[in-house]
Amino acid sequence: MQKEKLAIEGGAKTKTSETEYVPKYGIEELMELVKLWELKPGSEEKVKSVLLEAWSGKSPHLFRYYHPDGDSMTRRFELECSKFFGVPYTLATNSCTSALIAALVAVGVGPGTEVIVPAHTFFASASAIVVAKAIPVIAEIDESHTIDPKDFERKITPQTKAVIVVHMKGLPCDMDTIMDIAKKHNLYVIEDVAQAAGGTYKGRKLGTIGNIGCFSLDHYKVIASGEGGIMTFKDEWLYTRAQSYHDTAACWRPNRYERERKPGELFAGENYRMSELQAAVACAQIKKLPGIVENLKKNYKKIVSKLELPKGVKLLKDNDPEGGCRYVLGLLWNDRELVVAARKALEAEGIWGSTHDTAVRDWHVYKYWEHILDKKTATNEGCPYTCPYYKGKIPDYSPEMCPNTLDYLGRSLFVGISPVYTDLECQQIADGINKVARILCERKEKNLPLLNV
């Protein structure tokens, strides 16, 4: 009997047949994605280019790393973002919340540290701090509806590591003052630009002034990919650490399996990677962003130039009248009674306006963050509030802790602005605001009923 040989030693191969590759995705997935194309006109070609690769077998997975041909829609998107924002490093994530958490970890936030956050922002800005195992310190906003620099500085303690500043409703923070304070106290500045993508402050793109910028691409933002986020960096090391946290398997590394090249490069993290499908839509959207912001600013200026506001109402404080991205026009009234009446009267005029009704549990207002006010945690240990590494004093959280914020929110009304408004629509919005403001303020001054309904 002839002795059997191993193939490696010259014997016959055991497996000689090769089954033709069958793509993982079929017509069913394609038909589902047609719905996405219909929701986002202009994104079809970018989405199709990714899908065609998958359907043809060139890319058997919609995953940014280890593409057979070396190409990645997510990487293309990051390069487009770096070009638009004028920064050397950009990282795409699956959400802005993920971006905020990765940013905090990248700058060294963790047990024993505090991070200051404004009292008016979506809860995710504050939640990210707890997820990063730090103590959130809530600061007042001022008449600009962004963080009050004076209260920011008052809230700094020896435990403070960073501040999250939020360009709320597309309105820029007072970044010059904030950066001066941060430099004085050796703090990191993380810009939450979820609601202000493409906006500027004194000619500088929002998200590029602090240490890290974090952007949202969810459905309700200036540009969208359904879900998604962007991180912008000037510092390579912060970029490297954010990459580590956003991809705990370290697929991004030149050699995925090599040892740590520098202390602090590798550590346990999350999976915050953006998918190729999100990136395909985002690639089309980022190219539209300059035009969107330009039109928003034009329409904002058209409306404001025609306003004749009486005593009793004024525009919000503006940290840069030429900046921001201007998708809302904010009005600050003398009292809450005027605000409630104005919203109803404007709606009857055909003009949409929003207020912060205190009866609604709005996650953008700190008083409803009982997750933090009550120091709720996922497990009974109570970390980070009970962390032995924390040597500071836990803030006295309460629904009344930021009275200025509640006052400004209670007296504010926001009128939405669209980039596709015509000159006539801008004129009509200004006329409607002037009409309502004039009549209501006159009635208020004469102690007459504001609305006769």
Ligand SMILES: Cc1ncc(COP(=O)(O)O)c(C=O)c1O
Given for the second form:
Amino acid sequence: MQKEKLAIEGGAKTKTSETEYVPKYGIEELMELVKLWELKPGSEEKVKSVLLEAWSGKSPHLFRYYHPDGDSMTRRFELECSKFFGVPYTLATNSCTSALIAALVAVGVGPGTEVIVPAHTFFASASAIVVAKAIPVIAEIDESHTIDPKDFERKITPQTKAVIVVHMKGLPCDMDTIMDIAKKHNLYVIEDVAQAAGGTYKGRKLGTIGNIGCFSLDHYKVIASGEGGIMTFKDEWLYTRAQSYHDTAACWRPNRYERERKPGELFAGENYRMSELQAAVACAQIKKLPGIVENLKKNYKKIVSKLELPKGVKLLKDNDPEGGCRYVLGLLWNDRELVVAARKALEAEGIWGSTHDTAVRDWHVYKYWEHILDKKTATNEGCPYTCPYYKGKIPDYSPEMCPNTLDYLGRSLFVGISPVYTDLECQQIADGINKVARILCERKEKNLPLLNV
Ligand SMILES: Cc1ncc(COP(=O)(O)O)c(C=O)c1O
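What about the form predicted together with the named molecule, after the form predicted alone?
Let us now look at the entire complex, which starts with that chain.
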């Protein structure tokens, strides 16, 4: 047998065949994305040729890290957000739920702590607290449909570490009072801005007033990328901790491989990274946000300026009539019978209105958060409710525990507002509300049947 010689020493190379590089993503993947537009048969070819040119046969890098030039869609989106929100640090995530969990972890919420959350919010705001191993304490909302600052203060205990305030339906919380209370009791304020991106409070962007802002980009939000989230920070340390947790502590600091610079910087985390596909859509969406909110506010103002509401119905309490992001106009009626009749009457006028029937299961109403009320957990040990580090008294959860919230929800009606309404539509919506309110409240006063149908 011929003696083998190392290639390095002049012998024959062992591996001589080279498989042709196959790009990871090609036109097939792109066409699947294009299908989202539900193209008409026949138009695919045209779209294909245009996109093929744009795609240039290259395989895009669909991961936020390791781009040759350090650039990425996700980073670009974060930088756009920092510019728009006027904050030094922004972190893109895969949802608002994960953003809330990362925010809680970042501020040090964990075993033994309590976090206050309003009784009216999507279940995710409360569930994030349990996932972060803390006890959720449910507080009433007031007539503004946002957390009642008085009840927030009443619910503070030595175990309270943070409060999640939620700008529900684009309506701003009473941030001045909330921040004063939080300062007095040394609490962190996490703003859940899932439903209020681009909204303001006394001229300041929602999500930039508390310690951390958490936004959602899921399909139903003001701007969207299918799924996705944004976190906004003023404080570098909170950003660093959230960044660590959101990326299984993958250590993306100035130097990825450096040891922790101070205790609390590196710890085990999750993977809440935004994908490059989401970020590409989000980059386009964030640029549209100022225009959307400006038009919403303009149309809201046009409608409100034409309202003549009788006794029996009023606008919701407003923590900043110039603020929020105004895709709904909220009306608070004197009683439940009026609100039910008003919704039906408005619908017949061609005006879409929604009410909270508190007898219907709705994940936005604490009464239906059985997972929390019954202290359900993923395993039988019952953490965090059984946590030995917890020295407080677990709240007496019950469907009746927040009667004010149920009352306000039961008497409210929301008329949807679109950023593309014409002056005529705004006028007609105001006319319709005025007509329905006048007739129904008059009948109510005279004890007549509200609707003759
Ligand atoms: C107030 C509020 N918080 C949190 C979330 C959770 O957002 P995501 O779907 O991005 O996790 C939502 C979603 O509907 C929400 O409305």
